[in-house]
Amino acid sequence: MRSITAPVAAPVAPGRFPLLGHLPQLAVKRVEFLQSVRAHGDIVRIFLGNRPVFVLNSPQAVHDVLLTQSRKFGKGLLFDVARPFIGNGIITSERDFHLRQRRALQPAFRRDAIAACVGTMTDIAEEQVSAWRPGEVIAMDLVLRRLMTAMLVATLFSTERPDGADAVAELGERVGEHLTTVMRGVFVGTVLPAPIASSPALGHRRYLAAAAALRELADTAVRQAREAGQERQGGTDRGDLLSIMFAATPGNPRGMTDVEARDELLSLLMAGAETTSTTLAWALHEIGRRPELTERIRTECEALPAGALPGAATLPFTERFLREVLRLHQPSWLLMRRALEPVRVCGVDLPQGAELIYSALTMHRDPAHYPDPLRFDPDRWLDRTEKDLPPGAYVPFALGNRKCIGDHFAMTEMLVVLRSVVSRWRPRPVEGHRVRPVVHALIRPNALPMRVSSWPAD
């Protein structure tokens, strides 16, 4: 119900420059700047040039926008910038079309469907991890990206025809090659005025070329999967995600078009490969800095009974460990929404068209909810579970009707990979290398070389 309390104006964050607004602070100290504005209110205005943007700082504000009043909000500027280049898939699409696509994809992300993929996930992880050699330095950030892409392709986009399999595999291999460029371009296009963002000096041409290359690869993969489906007698559904995309649904009796399937393929590869591999890179970074955590994870994983599915019930410490990685190293540090109509949030009246930012990362580092927030401690989740936190205080996969469709899939993948790594290896940092966060569309390590050593024989 609409509050009868008189509205208050959202305060403006200090340090605004003429013409530039808060762009200098956001360019130099991105996360630190958003962390600093939390002290000025539940909702604070910043300016990207002369464009006002409202920053949501409290769990209540985030929960209200993402869940309670979610129908009054669209995806926002960040997704407008991304849509022409990555398509109108589940990440960027809006309202009725988004709901139709989400319902069509949902069968692939049911828990029973994910459980059926665990064997394939394990085989791929074991194959790649077993190829390492004692004493070898592994570029973990790059290796994990290839591993997660291979796992996603094999589990969700399998195909019976060799050229179809090759097309999807090539797409998977080259996603990492182009995706960083595309995501950097999306970020630049969001925070900077269009004439500046499109400057060749900021890599705009590379961005356009990378986006075009991704679309071309995805088009090929979808076309060949469609042809393979038509060749099968009776059009038997294999149960993989491409078959699901092409299948008729109550909301879409003809199934997805090739363009719609391409956009969903790109969306899921971007979210499933890039975000998950970045989270795992931070997980390996924390393991390298804390050998005692490696011991605990290894002990727990080795006790997992044969055939048992990895999860919170079977690997409780490892799951808490990943939960803490997602708290302290949340990759998606900046997301946006747009008010579709006038709306009041936390006593602040937002006009139609207002652009909103929320940062799960800064929310996850709020000392009011996480004592000593920069301390990495998986056991903090024993003292205060997610249910004990205010709604909106922990949002690694967002909330409501835009919550990540693959949250359980991603957690299962990460548990499988961690189990495969620590069962064989003790990853350690490379002496002299300092891991620094690089902040563009995601926060990723600048580079993560790690030396692996075998466990001593029991």
Ligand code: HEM
Second form
Amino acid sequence: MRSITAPVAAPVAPGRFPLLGHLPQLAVKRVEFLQSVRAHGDIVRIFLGNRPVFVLNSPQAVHDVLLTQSRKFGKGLLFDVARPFIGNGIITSERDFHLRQRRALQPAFRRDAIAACVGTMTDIAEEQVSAWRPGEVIAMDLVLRRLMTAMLVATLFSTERPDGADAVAELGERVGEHLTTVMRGVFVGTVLPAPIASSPALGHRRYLAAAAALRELADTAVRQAREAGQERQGGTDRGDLLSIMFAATPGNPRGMTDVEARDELLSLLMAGAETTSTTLAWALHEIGRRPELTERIRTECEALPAGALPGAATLPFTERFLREVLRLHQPSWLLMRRALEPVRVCGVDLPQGAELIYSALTMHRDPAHYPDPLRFDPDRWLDRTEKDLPPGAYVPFALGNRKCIGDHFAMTEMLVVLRSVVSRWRPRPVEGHRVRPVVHALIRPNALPMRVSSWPAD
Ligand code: HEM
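Provide the structure of the form predicted in complex with the ligand, given the form predicted alone shown above.
Whole complex next, starting from this chain.
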């Protein structure tokens, strides 16, 4: 007789094609497909070609893998594919090395360090939005990509560059273009078998060239920061991220080598630029559709006392609004893990080496936890916090030992940019343009042209 705790096999999702597995569904209906397999169990097997992959469907399964049993999992196929492009930094590395690097980077993401960046973030945002003219149509998706990359570059690649704001903006632009290409290459390499993904017809050489260009930019930044530190006669601590990387830590008395620091820069750029720009693009899309949201955000931001830091305590509605954007428009729709040893999750035995997919987006659109899940409603968070939901049901920044290190940094940047935009402008959609989600490594709007008009004089 089978006991209640006996393991069950993960069912195979319907619609598997010979040789191709579920690739056709994943290619055409990516998110809808992942959402459809949720009906078949907590954990369901799909096939990428002949390669089986387990999809985590319930909050409990996600929570178990990301947090409770996190030590039994590595980052998996997606990050194996990313490693040759971006090296062995915090997002791709594993185990002890990852822990050492994460601890070394942590000081840059403490609340006081983030607070110290708010001035730079605000200057960059203000410079951008003050250049707009009333009635102008802004390609908001592209502008935000440039802006958020420049913001990250200015805070990561040192805030004291002698060549000034224009150089940072230009560097941000170059980095942004290469990043988008590399992220696409990583996505293609994950879902397609290696011989197909690496074919020139699919742009493999372009991905490699973009990765090489990005490495070169990061190498230069590391070299310049090292030289600037030496000029200061051994005093390398300028409080920026590169100085933090060079500093000795208990786990690493010599600080990071140049290659390690370069790889960390690449990891942070990869993790921190497009995620925020895409989330903000969706935020402005929602604002454009609902002008009353702009009014509420503006009123709240205008009441923020000078010198007060933007955050949940000071801008509660704007923070709730962003929390809802991260729910409905979670940019990371597909992330992976790999079982490092045999492990049981939600009663399903997973063999060592099993590849797993989790999607925060499908968790965030579950009607069991979010009534009318496709409705955008910041006030659904009014009387409820993440703690009122089952663990694993709201995971925009993941959980556990691989949780986003930049969550507060990202929220601060996004609040700063929203404040700058809405205090000057009312962004509206452009008639005749339909915003559609485009799904690659992240889910972003196909294009987001918006017309900005100024507020009537009070
Ligand atoms: C809205 C913006 C952002 C979202 C939605 C987001 C989301 C995430 C998620 C879901 C993960 C976990 C990935 C996984 O499970 O494999 C992650 C990891 C990470 N994020 Fe973010 N992120 C954002 C912004 C940022 C920013 C601004 C930075 C840095 C400046 C950053 C740095 C990182 C790093 C370094 C990791 C890897 C942490 C580790 O493995 O130890 N992220 N992020």
